[in-house]
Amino acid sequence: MANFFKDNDDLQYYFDEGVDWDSLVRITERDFADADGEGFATTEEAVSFYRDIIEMFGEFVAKEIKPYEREIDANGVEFVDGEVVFPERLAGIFDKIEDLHLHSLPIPRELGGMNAPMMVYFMNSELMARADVSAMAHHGFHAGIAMAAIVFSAIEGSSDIDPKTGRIKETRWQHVVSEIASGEAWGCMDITEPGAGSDMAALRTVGEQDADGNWTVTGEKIFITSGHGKYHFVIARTEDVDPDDPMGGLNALSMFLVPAYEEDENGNRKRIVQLSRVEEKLGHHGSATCGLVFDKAPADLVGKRGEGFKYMLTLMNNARVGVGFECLGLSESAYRTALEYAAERASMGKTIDRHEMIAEYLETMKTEIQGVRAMAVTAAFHEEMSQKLALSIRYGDLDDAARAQMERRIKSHQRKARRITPLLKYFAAENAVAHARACLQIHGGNGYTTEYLPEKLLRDALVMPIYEGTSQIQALMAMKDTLGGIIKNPQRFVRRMAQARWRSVSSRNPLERRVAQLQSLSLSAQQQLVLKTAGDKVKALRGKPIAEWTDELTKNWDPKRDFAFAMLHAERLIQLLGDTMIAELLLEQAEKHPERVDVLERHLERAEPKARYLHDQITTTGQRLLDRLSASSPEMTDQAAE
């Protein structure tokens, strides 16, 4: 019988060798403090349980979802009398998931869950997305929102947690977590508004507090995945915008938890937040994308007013890691579908998987999937460790030395998660589209018909570079962090360049030399961007000691003028950064496990010429376009008139 975990050697490698389960299990099981109760006594015991779950789910999605993927797509969801209605097949799938208690997989035991790491939940997400990505998109807003409620309560200090065992005695939104864990409800996050997509400073939904201290939310949200759920984390404006605020009004936003409806004991529903519409989309037909209207809806303020953007980043970081695994599932489906078709389709005396160009398409898909999976597992590990360590340090009974050590660990995990997450979201989403497109091309004319799967995969894939932060937003984030790090610590950047160049010629391992050469190209491109960005500032540094550069470089920036060149090349930079990151991760694996050498070699064959091309583009192009834009900008025209 088909099993989407057992037939995937690369995913099994990560489960068996590529995840630091001991660290995840220890932080999740609170150093086995509950071993005499319901908890596990050893890492091995816990990991054995996780494997049972993933193997069971791999069989479930292959049997209960994949055969009905086209049916789910064809039937979609209905909007009836102001409510979303799932067709019988899709509703039945989620009834079975509820029976398996999988909505509660990462939720702590004391709150009714299985207490598995989010890593297990994410791996399951890939398996489900391979079966049907729209069903996966809906599934993700169950346990994910429950975990967000737990984390937000802990961060704001409204949880009672035993400092010795780490058990949650009480948490603010315990009823929300319980309903989701039992499968009775789910939630969503509401950010996007008409006219305010990526520009959060333009949000108009407001949160208002009455004389008794009660909060309400009023406004409109659109494009909300699974917006028919009960519990909504909503971003709304609560403060007046300071015109001198360098955050562009983001400090005026707050986060709220809003119940969208109430139900009586007979299950009769009274809506508090109205569904205005359900979008008719190109793909993702098994996922409801809703418009919502809030009219003085009662709300709970999350944390402190004005900190909504910070809380949103916590949600978005986890969501972007989740999308990485979701894209992996879609890419895996495209690759397997193309591989199966090519192995059966004969042309010119042999099956087309033996034709050179098609063979290269297939190998490229496989290689890129393996590269993204390396980033996805790494990002998931560091994001989960950083969040769970942060809760441990907040509520744990630690002495000063232990606290200082844990703070260093948190910063390390946070830094790594922040570096890799935008790269993961960018590469996973862009590759999902490319792989679905290649799958369709390999099918030829058949791929363009609705009788075959590729057209459905392509329709589903096209939204991936858009939602949870567009590919361009990810590129700008990566660019800002990369160049900001160089400007803050130029000495460290100079050391990194020297070390990479030395390894590129001196390492005894030829693969390490090639990876170092890739790093050198990336760092050289970064240097070019910094030099062009800093402009006159760098010229003023000539003759000054490097120790004085940081202070000079961090003053008096004009983002619109100074960062234009870097913004133009941001998408090229993120491609360089991502290919280099994958090479670094695969080199680390190859040094420990010789069977991974082949994966690294295949990646380098594709990354090296691409890196040379991207480096050439960054270092030799762009100024002509910037000059034209500058000459035609209203600001320049106004200055000329003056």
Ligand SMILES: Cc1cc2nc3c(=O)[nH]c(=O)nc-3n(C[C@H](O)[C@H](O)[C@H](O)COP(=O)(O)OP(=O)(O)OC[C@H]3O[C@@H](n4cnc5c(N)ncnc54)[C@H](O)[C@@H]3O)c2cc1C
Second form
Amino acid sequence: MANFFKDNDDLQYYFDEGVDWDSLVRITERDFADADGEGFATTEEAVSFYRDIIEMFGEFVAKEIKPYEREIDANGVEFVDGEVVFPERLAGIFDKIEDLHLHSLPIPRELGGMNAPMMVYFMNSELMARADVSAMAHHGFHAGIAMAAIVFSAIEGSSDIDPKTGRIKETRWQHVVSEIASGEAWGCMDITEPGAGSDMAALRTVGEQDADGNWTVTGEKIFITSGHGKYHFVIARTEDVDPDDPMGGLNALSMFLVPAYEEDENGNRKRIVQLSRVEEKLGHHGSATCGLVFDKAPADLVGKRGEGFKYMLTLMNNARVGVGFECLGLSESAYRTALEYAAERASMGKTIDRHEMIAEYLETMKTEIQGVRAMAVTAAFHEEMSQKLALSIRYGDLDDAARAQMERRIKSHQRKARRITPLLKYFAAENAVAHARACLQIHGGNGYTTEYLPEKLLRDALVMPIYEGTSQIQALMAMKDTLGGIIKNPQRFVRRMAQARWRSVSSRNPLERRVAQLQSLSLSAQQQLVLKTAGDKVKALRGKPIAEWTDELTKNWDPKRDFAFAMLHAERLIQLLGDTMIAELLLEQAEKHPERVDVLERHLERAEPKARYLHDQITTTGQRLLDRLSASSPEMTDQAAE
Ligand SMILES: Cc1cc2nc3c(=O)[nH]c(=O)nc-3n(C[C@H](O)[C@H](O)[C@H](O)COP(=O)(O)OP(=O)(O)OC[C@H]3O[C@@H](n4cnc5c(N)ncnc54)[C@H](O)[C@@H]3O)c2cc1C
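The block above covers the form predicted alone; next, return the form predicted in complex with the ligand.
Every chain and every other molecule in the complex is listed next, the one we just looked at coming first.
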């Protein structure tokens, strides 16, 4: 019997060795406070349950979804009388998921869920995406939104949580969570508008409050995945834009929860938010991508006015990690489809997997999937730990010392999650496209026909670098955090460079030396970017070593204006950062588990020459284009664009 978990050694490695389950179980089981009731008494007991779930789901997706992925793609979803209608096959799949209670997998036990860590949910997402990404995307908007409702309520202080046991006695959107947990409803995240996607400061939808304090939302949203769902977290403008806002207008946004329709006891639906359209798309056909019109739709303000961006980041960080796992599923499907085909297709006296170039394609796909999985599991771990610890510190009964220690742990997890999440989203998405493309190429002419799977995988993959923040936006985030960190603390950066250089020549472990060389190249490119950036802004700094910079430099930076050179090279930088991060994670694994040396070596063989090339590009190119851009006035550029 096919099983997408049991046939995947790399994923099983993470399950068995690569996840700090003890920390995740303790925080999720609140130090086994429910052991006398339905909870687990030990980490082993909990992990054995998680394994049962994943193994069961691995078989479910292989049997119930994978054989029908072409059918799901061909049928899509329909838009009938202002509502989305799922074809019988897809609806049946979701009914079965509901029967297995898997919509409620990470929802706390006391709210009707299975109380599993998000890590288990994410691993399941990879398995489902390998069967069909569009079905997985829709599935992700069930528990993902319920968890956001729970976390938002806890952050804004509207939950009643027992400080001893961590049990949620009451939470503001309990009805939302119960409906989602039972599979009755699901939700979505409404940010994008016709005139604003990446540029959130340009959003036009408004939130308005009447004299009685009630809120409504008015405006138009587009491209909303599962937008036909009931519960919408909507970002809308509530404040005038302050020209001095260092966040460039983002502080004018607020987050709302808007129910899109009501139903009476007979299931008759009255829409409050109208569905204007369902997009005809290149791929992702089993997922509804909706346009919505909000006309004074009653809404709950989440948190305080002007805090929308903060809440959105919480939601989006999780969603980006989710997309990382989704991309992994697609890449895994592309790799295995290509592997199987190449082992059977003969050319010039041997099967094509024996031809050197094709063998290299296949090995590259495998290596990149393993690298992305290392990042995905690490990002998921730190994201979940930081969020759950942050909740427990809010409600826990802690003395000062315990609180201080907890705060340090939270900061450390937050820092790591923030560093790795854009790298994961970028690499996972770009690789998914590259892997689907390689899969198609390996299929030759067959790959270009609709009779074979690769064209569907490629169509599905192409959206990955676009949604949940485009690849370019991930690159900008990583670049701003990296350079911002150096400018804030130049001395620490200089120390890191010195340490990497020292390890690259002195370490006894040759693999550690190679990883340190990669780090050195990445740091050297960062140094070049920061020296050029700072030198352009503060003439006095030209030619001055970073170690001699003073506090003065940390003031009055405007990333939009001052980082032009770094913005040009942001995508090159993120590739350096990501390859280095993967090497660091794989080195850690190889030091503990010798069987992981092979994947590290495969990764380094690819990352090292690529890093030299990227470093060269960053240090020698770009000025010509920047000069041309600054010589042409914005008006001219606009005219040229027209
Ligand atoms: C299938 C699908 C599902 C989606 N689901 C959702 C959803 O559930 N909820 C939701 O809110 N949205 C959703 N979206 C919208 C998606 O998040 C946006 O399309 C995406 O954020 C990009 O915004 P945009 O389309 O307006 O492109 P733009 O922002 O106009 O970007 C166009 C291009 O310019 C680049 N660009 C923009 N600004 C910069 C910059 N400063 N520097 C360099 N390059 C830049 C972008 O990277 C991109 O390549 C979905 C989209 C699709 C296609």
